[in-house]
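Only one chain is included here, represented as structure tokens and corresponding to the form predicted alone.
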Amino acid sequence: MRIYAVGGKGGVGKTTVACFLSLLLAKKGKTLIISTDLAHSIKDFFSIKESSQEFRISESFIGYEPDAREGLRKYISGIEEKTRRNFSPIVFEDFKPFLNFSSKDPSNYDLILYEKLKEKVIKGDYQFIVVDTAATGQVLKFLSLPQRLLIWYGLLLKWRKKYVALREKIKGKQEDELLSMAEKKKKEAEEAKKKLGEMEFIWVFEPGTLSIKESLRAMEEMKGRVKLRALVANRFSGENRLVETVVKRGRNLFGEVNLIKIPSFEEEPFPGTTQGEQFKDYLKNLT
């Protein structure tokens, strides 16, 4: 399985690049494109009308726009059920306000989207996965999540094992649902971290000052965390000192990095159009 992630500042053309790249990959093998942006736009790009989160674009091409809000509700509901079964009513009532708050906290959406991606990476039978990311801030959160989750599950296992050892002295050996869950989650986090560590990152930017500055900052943050496969200068209109600055910084930080220059189009490129075919041609070297 090869995993690509397409990132960049909001509005630079990440989804367009991710979707056309996925179309090219789908000709080679089973491909999934997953959006980790709350404002999904894959269906809009492909003119998909159905309401399901997962949908077929072609025979070997699947799209997935996970509903983070629904996912968070189900996630918290599952924790509530396990907490109710494994703790006393007094402890559960003390814990319940925290669950209610967490179920409405938008900062948890990134965790849910990461969990959805992790599930596809671990259990999916795809040859290619393309991640259409949100803006830069979410990308940096995603890159830090695997290690943060491993630390959390490690602490949870440590605490739970101490509790189980004390309980066994009183009640004898028993299966412990929370311990088993923590062990499973830690194993999944380790597997996901390994696979996502091989992810090929494609950074999209425009030759404008704000996009350039954000790209330079983001590459500094991504150093040592990802393999930067290519820089895509979208809406490129000729040799530009700012673009050269990004390329130079990228190669200093990551080694040899491809630069793909995509010009502006008079009409927005979409699948099946002349502009779309031309746009797709620029991405062929990425596959």
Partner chain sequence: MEIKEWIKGFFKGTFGDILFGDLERETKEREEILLTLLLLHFAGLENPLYFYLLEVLPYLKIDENFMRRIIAKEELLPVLFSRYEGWA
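In this text, rigid core is short for the largest set of C-alphas that superpose within 1.5 Å between two forms. No experiment lies behind these values; they were computed from the predicted model shown. Residue numbers count along the first chain shown, from 1. What changes on going to the form predicted together with the partner chain:
Relative to the superposed core, Lys184 shifts its CA atom by less than 2 Å between these two forms. Core-aligned CA deviation for Phe95 between these two forms: 2 Å or greater. Fitting the two forms on the rigid core leaves the C-alpha of Ala134 displaced by under 2 angstroms between these two forms.
Okay, that is the form predicted alone; can I get the form predicted together with the partner chain now?
Next up is only this chain, free of partner chains and other molecules.
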């Protein structure tokens, strides 16, 4: 399995690059494109009317736009349901408003999106996964989360093992659900760390000052944490000093990095159009 992540400042053409790249990859093997932006646009790109989160674009090409809001709501209500059984009703009633609050906390969206991505990475039988990301920070979060979770589940296991050992002395041997949950989650985090660690990053930018500055900053941040596969200069026209700066910095930080220059088109490149075919041709080097 190969995982590509496409990133860049808003509006530079991340989704266009991610979608055309996936179209190319889908010819080689089963491909999944997943959007981790809250404002999804894969369906719009392929003009798909279906309302389901997961949809088929072609025979070997699946699209996935996870709904983070709904995911969080479901996650919390699952916890609420299970908790109701073990808590005294008085404590539970006091606790419920807090759970409701958590189910609407936007800072949890990224964590839900990570869970969805992890599920696909671990359990999916895809040959290629392309991640259409929201922001650089989000990708770095996805990459660092497994390590942080390994520490957390390690700690939880340590605590719980002590607890289970004590309980065994008093009440005898008993199956501990929390212990097995933590063990399972730790294993998943290990697997996610391994697979997401091999992620190849494609950075899209356009030759504008803001996009260039963001690119330079993002590359510094990504150094040592992710493999930079290619730089895509979108809407590129003629020689540009700013683009050279980015490429130079990229090669300084990551060694050999591909540069793909894509000119601006008179009409927007969409699948099935001549412009679309031309756009796709520029990305052939990446597959």
